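Only one chain comes next, encoded as structure tokens, the form predicted on its own.
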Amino acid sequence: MNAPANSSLSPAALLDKLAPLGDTSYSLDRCADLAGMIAEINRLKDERRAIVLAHNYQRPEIFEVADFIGDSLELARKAREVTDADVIVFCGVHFMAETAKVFNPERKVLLPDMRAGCSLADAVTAEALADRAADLREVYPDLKVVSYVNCTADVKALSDACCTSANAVKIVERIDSDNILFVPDRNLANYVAENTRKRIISWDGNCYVHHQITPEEVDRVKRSIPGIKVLAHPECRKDVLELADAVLSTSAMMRYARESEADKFLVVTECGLSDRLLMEIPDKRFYKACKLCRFMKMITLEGTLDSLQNLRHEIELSDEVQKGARRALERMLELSA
């Protein structure tokens, strides 16, 4: 069963409105500019009592100023643990900054570019979810809503629990219902459905970055480089996952690459993770069957510096949404413990 996506603009239309990705190469002059901005950001972090949280898909220069780098689950846990900062600058997309605000209502949470959205988050609204869940509960009275964290805070507030790609199967298995409405990613929902006996009713959304990766691209690399290990993200299509040696979240990909005896990997997710892998595991080789996320790449070092200098752009949520979203996020952390 699929519900229609609900958004005033389609992901394709949104992408048409976005600026170019920015740097395609790093010249010596550009690196010198970046070094100056990195030094100033680090100075301002001390002055503002600020920390920078960054997602694995960010530009490599963002990693140089980040106090913590991780996937959605790791970042949610880190945001929950913040105790020694007045300001959180979130280098990721909008829904991730909202999660940081949910866990830190008394702190100033900043997003360097408010245009940094998500095609998955745009695929479901709170109003559409409420209507769909009400209809389904007439058929399945025990229905529970599990929302992938790639959704807005008001959607989280209507959910029984959130999940990430790292813990989606565990959350579904542990929640007390045999019928699950899983929003908004149909590819991740399909992956979960194959790993549980519960009924999974999926929403009709996808991550445009992962969904456009084809099995032909993956197969071409596998045939060209014998012995290469293929690591794929569960947001990818089923025909891509079938070619993978392991289906993993980005944090699990990092662990797998470090611990594996293999020295060649095809990383099938957003390209930013490959940059981090190359920086942190230089003795192994990483090949890309990946795409760039225009939304993630809207976060720049210039924007991060401006955000700290001028304390913008601040995330604001109503008390009701904060309370509901926190309940669903806390339930995720409890079930995944």
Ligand code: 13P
Second form
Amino acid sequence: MNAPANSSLSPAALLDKLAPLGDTSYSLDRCADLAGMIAEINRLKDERRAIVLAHNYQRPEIFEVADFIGDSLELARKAREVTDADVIVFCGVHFMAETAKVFNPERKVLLPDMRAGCSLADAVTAEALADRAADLREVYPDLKVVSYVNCTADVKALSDACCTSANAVKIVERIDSDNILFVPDRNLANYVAENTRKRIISWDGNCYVHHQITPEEVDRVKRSIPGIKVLAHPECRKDVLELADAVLSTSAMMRYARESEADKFLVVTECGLSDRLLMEIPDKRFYKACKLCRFMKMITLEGTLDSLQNLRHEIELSDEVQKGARRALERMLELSA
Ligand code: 13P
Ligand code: SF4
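Alternate state requested, the form predicted in complex with ligand 13P (shown: the form predicted on its own):
Entire complex below, previous chain first.
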């Protein structure tokens, strides 16, 4: 979503926007601090010719400075289209900022906090992937590696194509092999395997946020709120997905909730998305799984301001990794077109 950044928002207006989220830390004093930072970030964006890209899981106050908010696929596409900026500040996690750098090797790409990683990206290294793919090619000479974008750029560089949660089934269906090594998310791999006849050989990673959600928790809510629609992210376990009315990427959940005739939803993904849903679709009710991604939440407005003031922390990639990762990402965009 294109989000025209708000250059001057009064503390009271900001509190009006944030109070319905039910987080009591948004007091008038806190909103005064946030409003000051929002104004300064927007001033610095002009001065530095910078844009801010933000993932759907970011804090609500980050949405106030974002030029674009989206899921991984939308953010990758947006990063590829940037033409009129010298600096991209990425409010998301490290692998997403790397993707922005892959598409913008000549621009400065900044991540406000370098600790903002991802348990999935940590689950596979380029060395381990190269070894496993070489072993499997002895048995399946036509093997293709499809990597979920939640991995490092050097893992992407060893992949035949990337995919996101929005297009994983389509990429696997369209890639020219029946034998796929799918890295690094086992839950997403299982979901893909259920929706294709191809052989899916899965890596053993998981998203620690989604993997902890149990079917018992979902079932309890379903039984206590008749008519509620369950929207689940495909990083969830199979027994959770079986209880869902729809399995969707984060932005697809936004579209589904907006267009559906239903007015109550259980949003089975990271909590930040429910905040965005509540802010943008105030006439419907959203129940959340209350799971926070500690990596996504490392990005703060304070950190974003510091990033723009001091032009840090810069994402750097070798030429070889940048070119290899770009090939796999471009292949994804071609296959999902
Ligand atoms: P989306 O691609 O659906 O935005 O998901 C990204 C992610 O990190 C989910 O945990
Ligand atoms: Fe990674 Fe999970 Fe956090 Fe998404 S929610 S960034 S997959 S740890």
